[in-house]
Structure formats: structure tokens, C-alpha cells
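Presented as C-alpha cells, the chain that follows is alone, the form predicted alone.
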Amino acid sequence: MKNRFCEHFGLTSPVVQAPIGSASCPELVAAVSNAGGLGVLSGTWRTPSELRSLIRKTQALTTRPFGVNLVLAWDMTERVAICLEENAKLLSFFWGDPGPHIPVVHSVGGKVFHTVGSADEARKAADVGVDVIVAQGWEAGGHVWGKVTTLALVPRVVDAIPELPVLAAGGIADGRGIAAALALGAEAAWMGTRFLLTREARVHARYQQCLQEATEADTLYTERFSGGWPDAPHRVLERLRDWEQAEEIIAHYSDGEAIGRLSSNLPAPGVTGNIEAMCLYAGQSVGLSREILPAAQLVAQLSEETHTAVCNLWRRQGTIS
């Protein structure tokens, strides 16, 4: 895949795998990167230790690029210097003003990532000197910052920034999305829910089976799941109807603490307890995702599916035609 996106990052597979919170891991990260994606991994809610030795274990893992995510909800400061310091020069930021920490990035020769809901909010972002921008749309899986869909919305951002790459997130989960984006302008796809089904991320296999049987029609938008993050819609999947009856303490992590009712933290590997009440984050392309894939595999299986899709449609319009 040739566009200045792609050979800018050096990826051989227009594939970015979102920072999907606890869920992303050295290994899923790593293992993208290698694949000719680009991996991303969670920083915001790592304490600054954390981070650094995660940063570390990836690096260790791949020599290729891989993105950190920070979320702006909360000061990033501390998690900007640790990145750099550690030479992850790629900050991919999200739910807030990226303006400060840009000249320190670029001050290293870093690069910059901002996920925007409308096109005015991308040619703020290009102004300030983001230097590529996710256009994510209303059907994305996790946190979600606008209110337009992806069909909507990333052709207005592609025409609204021409000078800069432009990533299409929200309801994509397979070659044919991905071929969708690129004729919309996107240069990659930047996709969450579907890298929840791989062997490598960081959740709960009850979590991944939810995922396995749901449909585009089984996931909600909402604020239910506030604890930690308040006034940030996200969509998650409505597995248990009523959220409210559920008791108040409803799982606990493998040390023992608990996990109320509620909680935004997702189901880890070792959560023991009502697993289908806590916040099991999807997209609506989550109908799309059902076989479970080493990371590796899968964006080698996007890259065909998005090739074949191109294909097919030329194949139509030929015979058309």
C-alpha cells in the first residue's frame, strides 16, 4: 500500500490498531508493528513507571515504529517527558488540546496524532501543527468524541486538511471497510473492537466471547459507565439489560481489589465475577468479528481482504461498464 501515510511510517498494511485502554499490551502492539501495521499502546491510565517499562518491553519486542496514546482529560506532561525520554516519539492524542505538548514533540523530531469529531475540529488540530489526524466516527467502540458517522465525517476531514494524512475510525473491521476509507480519502484505518479479538490483547476470554456472539445491533451509547471518567460517552455492548440491579460490588481482579458497579475499567485476563456487568467496550462493527487471530495474522488478512475488495470493485465497474 503506496500513500504518504504508509511510506512516511514505513507500513506495508494501511492498518492502525487503536490504543483499546488495559486491553493493549507489549505484545499486541509489538506483534502489529511487525506485521507492517501500526501498533499503538494505551498510556493515560499507566501509572509513569508503568508506562516507561511498557514503552521498554515493546521496544524490545520491535525495532519498527508504534504509536503511545494519551488521553487530555487529565495532565499528559509527565507521560509526554517519559515518552520522549524513552524515544517513542509518536503521540497519538485524544479528548482535549493538543497544542501544548506539540513543539516538545516536534522539538525531537516526534510526530503527532489527534482523533477529531468534525472537520473544524481537524483544521484546528492541522493549525496548531497535529501532524496526522484521526477522524473517528459515532459508531467507534470505547470513548467517543463526536457525534458524526465515519461515512460522514472523513470526507469532510480529508477536504477540510488536504496537507495532511487523515485516519478513518468507527465501525471498521475488515478489507472492505478498510477499502471503503481509502476511497473516502483516509490513508489508513484505525481500527479497535476487531484487535480485541486477537490472541494478543489484554482482556477477558468471556469478554472476547461477548464480542464473538454480539451484532451491529447489540451495542449502546451512553455514559453508564462514568466511574472514573465522568461526562465521556463511549459504546459498549448491552449484554446485561438492567446495569442498575446489578450489586454494587460486581468482580474483583486477580489480587483481590474490587471492581464496582459501573466501573469504566474493561475485563482483564484473571477478573473473576459478573463479567457481562462491567464495561465490555465494542463498535458496531463488532458483528463483523468473530474468529479470534494471532495479531500477525490478522492484519496480514486485512491487507488481502482490503486488496480483494478493491479488486471486486474494479471488476464491477469493468463490467458495468
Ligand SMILES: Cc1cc2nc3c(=O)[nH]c(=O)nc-3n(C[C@H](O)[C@H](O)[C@H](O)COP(=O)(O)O)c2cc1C
Contents of the next structure:
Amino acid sequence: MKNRFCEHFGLTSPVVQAPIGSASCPELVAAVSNAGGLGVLSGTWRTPSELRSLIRKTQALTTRPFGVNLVLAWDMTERVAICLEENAKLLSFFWGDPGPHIPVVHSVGGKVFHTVGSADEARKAADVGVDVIVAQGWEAGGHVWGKVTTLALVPRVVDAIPELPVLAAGGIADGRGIAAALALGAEAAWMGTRFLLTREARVHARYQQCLQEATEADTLYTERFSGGWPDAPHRVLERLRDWEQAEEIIAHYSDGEAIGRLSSNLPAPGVTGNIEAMCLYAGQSVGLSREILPAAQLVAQLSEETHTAVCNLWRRQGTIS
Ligand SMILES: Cc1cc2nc3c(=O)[nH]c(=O)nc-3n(C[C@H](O)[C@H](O)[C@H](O)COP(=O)(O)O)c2cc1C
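Can you swap the form predicted alone for the form predicted together with this ligand?
Complete assembly follows, chain above in first position.
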């Protein structure tokens, strides 16, 4: 793939595995980067020392670039410093002002990605020195920053900041979606929900099963799972119609810690209890997310599908009888 973004980071496939909370683990991130995409680790819900060891573990599994994502709803200064000390210089920010962190990242030759939900916000991020803009549409899974859908948002952001690469996030789960994002002017797709269905993703098997059974009509944009992160809209599977009736404690971690019904934590492997009542983040792209694949195979498949989708645009598409 020839564009500024892929060439700069040495990608052979215009695919970024978006940060998907605690599901993005070193095995997933490294597998994606080794396959020619870009993997992104999530650093927010890890203690500083856990983050350091996760970065080291990822570096032991790949020599290719990978990102670390930090959510700026909380103070991330210490974690930014840890990333840079560990030579993880590709930082992705979400939900806050990236400005204060940019000088220190740039001072060591690092790059800053920032997720936005509007063209105005993209312009402001470019003006404070962000290097790569992620335009996240409303159909995205997980926490959703803006209110505009991907198809309307991406070309507006591309036009607002022609000097920077734009990545398209939200609603993309196969090569047709990636080709569409490229046609809108994006230089790669930033995909979360699809990567939950990989062998490496650190999620509970029942959660994966729920994702496989869901259609594009089964997600809910809500502030329901506010425990641990209030006032932050997110998109989840609407699995329980009688959610209000769910008990206060719905599940337990393997160490016995209780999980309340408002918890914003996703079901990790080892959790026991009412998994379906937990926060099952998913975007509308869930209807296209079916098979659980090794991440490297998924990246190869997405690459191949993108190529086919682009070629098909130039072929005769049949006739109307
Ligand atoms: C399970 C899950 C967890 C997420 N956690 C984060 C996160 O920690 N940081 C972040 O910037 N975005 C997070 N997101 C949002 C994704 O990075 C991305 O914007 C979104 O998944 C794109 O839409 P898609 O799910 O349709 O691919 C999360 C998304 C999901 C599905």
C-alpha cells in the first residue's frame, strides 16, 4: 500500500488494530504488526509497572512499530514517561487534550496519534502538533467521542487537514470497508470490533460468542456502563432486554473480586458469572465480524479483500434485467 502513513510506518497493509482496552495484549499487538499492519496496546487500565512490562513483552515479540494508547480522561503523564523510557514512541491519545504531551513525545522523535469526532477538532489537533488523526465515527464500538458517522466524518476531516494522514475508525470490518475508507481519503482503517474476534484478543469466550451471534442492529449507544468512567457514551451489545433487573453484582474476576452491573470493564478470560449482563463493547461492524481467526491471518485476509474490492470497482458489475 503506497501512501504517507503506510510508508512512514512500514505497513504492507492499511490496517490498524485499534486499542480495544484490556483486550489488546502483547500477543495481539505483535501479531498484527508482524503481519504488516499496526498493532496498538492499551495502556490506560494498566498500572504503570504493568504497562512497562507489557511494552517489554510486546517488544520481545516484534521488532516492528506498534502503538500505545492512553485515554486522557485521567492524568497520563507518568504513563507517557514510561512509554518513552521503554522506547515505545508511537503514542495514541483519546478523550482529552493531547497538547501538553506532544513536546515530550516529539523531543525523542516520537509520533502522536489523536482520535477526533469532528473536522474542527481535527484542525485544532493538527495546530497543536498531532501527527496522525484518527476520525472516529458514531457507529464505532467502545467509547465514542463524536456524533457524526464515519462516511460523513472522514472526508470532512481529510479536507480540514490535508497536511496530515487520517485514519478511519468505526463500522469497518472487512476489505470493502477499508476500500471505502481509502476512497474517502483515509490512509488506513482503525478497526476495533473485528479484532475482538481473533485468537489472541484477551476476552472471554462467551463475549466472542455474543459478538458472533449479533447483527448490526444489536448495538446500543448509551451511558449505561458508567462505573469507573462516568459521562462517557459508549457502544455495546444490547444483549439483555431486562438489564434493569440484573442483580447488583453480576460476575467475579478469577481472584474473587466482584464486578458490579455498572462496571465499564469488559469480560476478560477467567471471569465467572453473568457475562451477558457485562459491558460487551461492540460497534455496528459486529454484523460483519464472524470468524475467530489468528490475528495475522485476519490482517492477510483484510489486505486481500481490500485489493479485491478496489479491483471490483473497475470491473463490469453485471446487468439489470
Ligand atoms: C472493546 C473495545 C475497547 C476499546 N477501548 C479503547 C481504548 O482503550 N482507547 C481508545 O482510544 N479507543 C478504544 N476503543 C475504540 C476503538 O479504538 C475504535 O475507535 C473503535 O473500535 C472503532 O470502531 P469499530 O469497533 O467499529 O471498529 C475501544 C473499542 C472497543 C470495541
